[in-house]
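Let's start with one chain on its own, the form predicted on its own, as structure tokens.
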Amino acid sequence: MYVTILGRQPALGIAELERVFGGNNVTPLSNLAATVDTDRLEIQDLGGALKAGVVIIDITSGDWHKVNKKIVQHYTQEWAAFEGKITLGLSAYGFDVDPRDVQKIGIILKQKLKKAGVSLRLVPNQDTALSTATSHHNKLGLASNKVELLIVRAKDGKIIIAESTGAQNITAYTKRDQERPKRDAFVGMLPPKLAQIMINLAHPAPHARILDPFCGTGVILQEAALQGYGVYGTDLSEKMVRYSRENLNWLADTHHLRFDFDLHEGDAMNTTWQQPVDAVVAETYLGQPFSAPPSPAKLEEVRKNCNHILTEFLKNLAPQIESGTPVCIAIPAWRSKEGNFTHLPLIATIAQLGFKPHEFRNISQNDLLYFREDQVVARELLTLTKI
């Protein structure tokens, strides 16, 4: 059993876990964490989970004092004969405690182990939980002597203590995003982490060939290639096709990868794609950007235009892919000052276009919105299957 620490928008992390491991195997504990019943979970395979760990101790109920006592007792025995130096990080989620109380567990444990001749270094922290960057920098969870304890309290009072198996490699995401040779802010810059989530939401078969019909600068294609999929991209713009090619060649060179890819110009509303197409993952046309919510008339104009383009795209796509083909697309939704969203009309008629939404167990499809607080245009992720 694993526990995962969820990212800024937990619904996306839950959805990703469900698609990768099955809805019956995922149990949300709170907006901060979920358990996954699986024998193997690799944190670098997931975009929506910040940390992961193997569950070691399960407490049905209790307070922080009980947690403190249980951890000290367990690890005093567990590490009594440990050879070498232990590096320990402590992270608490869902508790209303002072960061000093979290660190106190490590201090007590350090004192007890010292008496047994075991050396322990406690990772200093001013917060109740270590940041992902700190966890990764200290290589916590990546060796037997580098341990981070994830102490998680569920909404129902249940407490889980897990040993981390690693944290997201933020540095690698940043490099793939900022060091690739071609970027273009005008067409939007899809974060690699979100691209990874979208690929996992589609959940293609191993070695499937993924089509991105709006490939832009190739972020989804890059992430798909890293996961071992075949990649195929088209775009209305010759410039974007060229940018994708340069970025994919850069990825192959810098990551010492060998993979084939196909790219060509094509209008998603009428192009004929080369077969096979085993899955479709794309950030589609999101309309013009807004720095503030537009007027009702302007919003309706943009919404109507986006709906037309994406409806025609789906009409064109449906007869070209086989029944059962997974599709994950990001479409626009517009956020008001009050935090309400205006969606595309095509969502209500998606079955008429030849697709059915995936039914998640723990969340609603309507929860799959990616946005930052200052953004008007959100990305709404549709997880579909060709009927």
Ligand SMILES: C[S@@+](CC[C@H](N)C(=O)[O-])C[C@H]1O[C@@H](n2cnc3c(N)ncnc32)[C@H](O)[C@@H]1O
Given for the second form:
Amino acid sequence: MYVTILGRQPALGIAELERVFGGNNVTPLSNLAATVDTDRLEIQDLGGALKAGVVIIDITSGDWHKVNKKIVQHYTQEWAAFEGKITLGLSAYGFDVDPRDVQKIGIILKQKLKKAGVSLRLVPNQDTALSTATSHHNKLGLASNKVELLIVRAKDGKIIIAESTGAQNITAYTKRDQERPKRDAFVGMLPPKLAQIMINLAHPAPHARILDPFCGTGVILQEAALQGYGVYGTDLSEKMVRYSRENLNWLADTHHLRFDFDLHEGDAMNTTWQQPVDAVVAETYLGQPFSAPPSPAKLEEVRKNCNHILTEFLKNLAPQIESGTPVCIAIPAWRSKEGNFTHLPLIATIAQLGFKPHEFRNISQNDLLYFREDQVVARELLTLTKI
Ligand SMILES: C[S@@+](CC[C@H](N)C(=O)[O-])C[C@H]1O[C@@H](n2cnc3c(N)ncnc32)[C@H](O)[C@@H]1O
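Now show me the form predicted together with this ligand, since the one above was the form predicted on its own.
Every chain and every other molecule in the complex is listed next, the one we just looked at coming first.
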């Protein structure tokens, strides 16, 4: 059994886990964490989980005092004969405690182990939980002597203590995002993490050939190639096709990867794609960017235009892919000052267009919105299957 620590938008992380591991195997503990019933979980395969760990201790109910006692008891024994120096990080989620209370567990453990001749270095807690960056830079969870304990309190009071198996590799994400040769602020900057979540939401079969018909600078194609999929991108703009090509060549060179890719210009509303297309993952046309909510008339104009382009795209796509083909597309939804969303009308007619939405066990489609507080245009993630 694993526990995962969820990112800024927990519903996206839960949805991703459900698709990858099956809805019945995922149990949300709170907005911060979920357990996954599986024998194998690689944090690097997930975009929506910040940390993951193997569950070691399960406490049905109790308080921080009990946590303290259990950890000290368990690890004084476990490490009594440890050869070499242990680095320990402690992260608590869902507890109303002070970072010093968290650190205190480590200090007691350090004193006890010292008596047994075992040396322990404690990673300092600025907060009750170590940041992903701190866990990643200290390589916690990546070797037997670099341990991070994830101490998670569920909404129902249950407590889980897990040994981390690693944190998100933020260095690698930043490199893929910022060091690629071609970026374009106008077409938008899809974060690689979100691209990875979208690919996992489609959940293509291993080695499937993934089509992105709005490929832009190729972030989705890059992430798909890294996960071992075949990649195929098209875009209305010749410049974007060129950018994707350069970025994919850069990825192959810098990451010593060998993969085939196809790219060509095409209007998603009428182009004919080359077969096979085993899955479709795309951040579609999102309309013009806004720095402040537009007037109702302007919003209606943009919404109508996006709805037209994306409806025509889905009508063109449906007869070109086989029944059962998974599709994950990001479409625009506009956020008002009050935090309400205006959605695209096509969502209500998705079945008529030949697609059925995936039903998640723990979340609803309305939760699958990706945005930052300062953004007007949110990305709504539709997870579909061709009927
Ligand atoms: C939001 S951007 C996608 C950015 C992309 N995820 C990336 O990694 O850069 C949308 C893309 O759709 C393209 N586009 C707009 N209308 C299109 C259409 N009718 N057919 C195909 N591509 C279109 C634009 O050129 C743009 O590159």
